[in-house]
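In the form predicted on its own, a lone chain appears below as structure tokens.
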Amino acid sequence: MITGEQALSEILNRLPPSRIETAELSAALGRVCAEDVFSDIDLPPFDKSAMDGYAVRSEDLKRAPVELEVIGMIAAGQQANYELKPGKAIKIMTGAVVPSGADAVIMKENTEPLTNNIIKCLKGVRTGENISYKAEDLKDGQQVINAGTRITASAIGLLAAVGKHQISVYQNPRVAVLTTGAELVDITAKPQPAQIRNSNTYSLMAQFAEMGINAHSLGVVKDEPAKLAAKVNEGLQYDFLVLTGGVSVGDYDIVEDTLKKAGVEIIFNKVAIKPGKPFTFGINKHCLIFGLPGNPLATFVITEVFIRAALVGFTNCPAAKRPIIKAGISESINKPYERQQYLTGWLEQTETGLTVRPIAGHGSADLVSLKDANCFIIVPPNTTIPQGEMVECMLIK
């Protein structure tokens, strides 16, 4: 049995390199991008009113209410074919070009029309007043994004504002998953007695969506080795292969040998921690193998422990990497362990500062903890932890 350190060193160790592809840009959300990308354009492109209202001199306010004679009007799109005289104003939208000798826009709202031509302008205004000034949000050749950046909605809209209409990105693993237990029944069955819902593969789906990851499902096999060879067989034709389910000791779990004779090297099949003891790891060429226990809770935490490590390793994401914060704990832990322990927990803000709090649970089975949880309070091994001690907690929302 090795630790948890061994075990995701071992992981990472075996990465294969990382694989870049060109995407369109309305196909790279989620994405991680793989090239610094610059601007090609100043933003805003040039001065620009900020609202609806009329081009107006500072100056020509100093004493509003004032009137002022209106002597065009410029739209949006459309060329600032002006110059403004003092005593005049021009008639502008939102996002037109400011003509030349405005310094400021006054809002419709604050204004009066009078005649056709004239207007009162009920308050002052501040010279730069409503103007969005040219490059003042970005320069032309200013870099917009670094590689290694998640592609978010917001960073689309800027990639689009700069011309990126295709972008390098890092390709995401091709992860399948696969469920034993002769146990199981679909979600939408009513379990007899001696069975359970299968909840491990839409919750590993799950995790992995959340990490931009499309994992494919290859379904649920009995313990059948013949069965179990021949999706296993298909499984390793993906970068990733998660199995949850067999990988214990008892006369059913038959998953390690089955890998074995499909030519896994099985690389470790025991990880000292809590939940999650029995966690098989295997390479079969280009493909990861990861084995997981059939409890629900030990097969959430090995996924964002270890799998979600190498799937950041395997994207260049360091965003998707779990925040790990210290917080006081609320209260005291006293039932050491050999093993580092996952514990459910609740963290907040309090008026003394970080708090977790221990959510009680019924062991690695136990969703409903889990479900109650933000984070995992990490608990080393042989280790008492008194009420208020500063903990390390894995954020997990």
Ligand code: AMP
Contents of the next structure:
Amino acid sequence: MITGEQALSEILNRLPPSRIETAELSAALGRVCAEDVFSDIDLPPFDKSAMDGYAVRSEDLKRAPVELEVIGMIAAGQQANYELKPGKAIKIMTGAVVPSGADAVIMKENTEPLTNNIIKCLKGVRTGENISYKAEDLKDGQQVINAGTRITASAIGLLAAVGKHQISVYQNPRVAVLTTGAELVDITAKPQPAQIRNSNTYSLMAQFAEMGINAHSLGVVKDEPAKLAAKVNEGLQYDFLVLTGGVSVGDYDIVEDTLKKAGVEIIFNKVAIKPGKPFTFGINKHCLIFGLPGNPLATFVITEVFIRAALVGFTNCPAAKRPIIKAGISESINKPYERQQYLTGWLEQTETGLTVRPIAGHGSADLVSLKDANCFIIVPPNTTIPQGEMVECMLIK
Ligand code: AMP
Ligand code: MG
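Moving on from the form predicted on its own, kindly provide the form predicted in complex with this ligand as a structure.
Next comes the full complex, and the chain you just saw is listed first.
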């Protein structure tokens, strides 16, 4: 049996090469950027009024209240063909070019019209007030986003502003999910005695969706070698084939054998973690095969810990990692256990700092404790932990 760390490096050592493609910006949300992007303009591109009001010389307003003659108007989108002389003002709209000679904009609300072309400025203005200066946000040629960044909604506007209408992104792995188990029934059915609803297909598809991957479900097969072999052959065409169920030592746990017959090289079939010991991993050409135990919590943990890490490597996206942070544990863990454990936990900020509370569960099938958790508490093997000690927690929400 190998450790979780060894299992992880066995997987990462076998990642297929990343692939790059071009995405339209409108379809790039959630994708991982494969290029450093630089601005092709200054932002703002010109000295810009931040208010509706009047472009003025702050010097003129030192004696406010003061009257100024309005010599023209500049709307957003118009060129500013004016030179502002002392004692004058130019009406200006938000987003319009500030004319030369002006060094501030007084808000319309701080003025009063006296005649058609005379205003009274009720207050003074600071030099630069209400002006967004050319290039104050970003300079022409400056870097906007690094390769390896996941493209979020908060970055899309900036990429649009610098004209990045197409962007180089890492391809996501093509992922197939294959569910096995003779006892499984569809979620539309009420399970008969000895049956259980297939929840893993749904949770796996959702986990991949959270990773930005639209996985393909190959459906459910009973524990029948011929049918399983046919589906496995289909799944080997993908980058990652993820199976659940049938990887343990029971008489009907036929996944490993079927994989071998399909030409898969099994790299490991037991990992010293809890839940998830019978985790099986193999490779066939460029396809990585993850055989997960059927217990839903084990399936979930392995997907977060190992398959997510493979995705991070495949798409070169460190941001896709689940953060691991330290928190003080609210109660002691008294029983040492020989394997590394992932316990469901609730992590929150309290008066004494970050605190994590283990959620009582009933083992590796307990979906209820998982639903209530926002992290996994990582307990090293053969270790007890006194109350208050700092433990590593992997955030899952
Ligand atoms: P196995 O890994 O096939 O030995 O299954 C371990 C446990 O997980 C058994 O209790 C199965 O009934 C359960 N199980 C297997 N596959 C699923 C699934 N797709 N959804 C929910 N439970 C499952
Ligand atoms: Mg089974």
